[in-house]
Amino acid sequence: MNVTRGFTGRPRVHNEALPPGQYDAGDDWPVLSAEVTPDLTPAEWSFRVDGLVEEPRSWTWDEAHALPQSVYEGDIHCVTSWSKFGVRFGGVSLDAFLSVVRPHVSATHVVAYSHTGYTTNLPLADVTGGRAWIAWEYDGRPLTPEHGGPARLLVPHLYFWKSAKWIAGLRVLDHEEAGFWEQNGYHARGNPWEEQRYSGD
């Protein structure tokens, strides 16, 4: 199993550490969702990638956890202003999951799709390279539902609404689609030490 601590390198707890606009949230993780909760048992949970890529794949739950284990622990950024340091989430790279559909050379950005059907647009440069999970685990037990249990994507270093909740697949793309949010005015890639959480910024 390989760990990928935040990129930042900045210190934990010191104010540098927040992005712009941000507070420390402590020991707290607000639940923020565009949705209601689901009820989805891991035994109802898939996982697919399609779109430009060789070969599209579904993986269940076994076939999921059957992949190379991975760890991030780091930092994460909600755009609704709040931050929480030294999380630790545990799942699966989702290099693994791409290496096995191999994107096309054209392949530029996904789509990331919701159990619920909520969506979020990336770059792909963005989910590869060691830069995003589907984490199942946080702090070492099952992620719980309102927190995007059974699985959820984590893409750390952009704002949290990127990390889609209840993920269900990514559609790989040659051109930027917009996603809910983005659909509704926030910024298309959302990074939060530029500040990008509006349409403009």
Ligand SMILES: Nc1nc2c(c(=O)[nH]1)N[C@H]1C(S)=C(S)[C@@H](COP(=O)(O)O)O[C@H]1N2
Given for the second form:
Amino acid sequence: MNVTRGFTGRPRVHNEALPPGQYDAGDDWPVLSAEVTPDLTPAEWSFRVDGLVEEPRSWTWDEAHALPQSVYEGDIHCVTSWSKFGVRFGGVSLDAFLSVVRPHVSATHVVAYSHTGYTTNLPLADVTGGRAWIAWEYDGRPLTPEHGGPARLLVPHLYFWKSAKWIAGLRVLDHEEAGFWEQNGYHARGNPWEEQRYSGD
Ligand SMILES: Nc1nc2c(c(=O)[nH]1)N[C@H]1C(S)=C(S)[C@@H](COP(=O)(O)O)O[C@H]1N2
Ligand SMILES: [Mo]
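Having gone through the form predicted on its own, I am curious about the other one (the form predicted together with the named molecule); can you provide its structure?
In what comes next, the whole complex appears, and the chain from above leads the way.
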């Protein structure tokens, strides 16, 4: 265990769990968007799962909040090399949505898409098994618009570009379809522990 900060800010304790090539951003949380932050209210927000599923459906803000709530406490890692330790997000596990729509046995991948048009692709296995969330709270407060509020995808075990802000839905597929950054040279999976930054890494 290391205490990496002394007198400035609160002491930060962690388990040396920094993926290769990353640095600890401390209390900073950089905003990284390829898009203008949308003016999207909870009433306008919806989340849809369709494609290769038994029962495609959409959830309103209230319907999504009626699902069992779930918290992620842990770290996040951006491909631009900052990591943030011990963050706390609240929302609903993607498993709760997927168990309603029931992906076909042939399903292998998803494309996550935002209300702004951003897309990112993920293996289905990376968004099931308690490893992905629709998150609307950060540190017990509503997620701010620049960080993806009212709600964003959260897939913290992969580089943070996979965590689509202003999440609108998931399309379930039986093949991989490259999203925005993945079409622009970034890695299809983006596992920070294997430093999968660019295609070919
Ligand atoms: N809709 C949308 N989601 C997005 C992005 C974006 O431009 N648009 N940028 C991605 C990238 S590259 C990163 S690193 C994280 C940044 O999230 P943050 O601004 O909350 O730190 O959001 C990801 N999700
Ligand atoms: Mo990023």
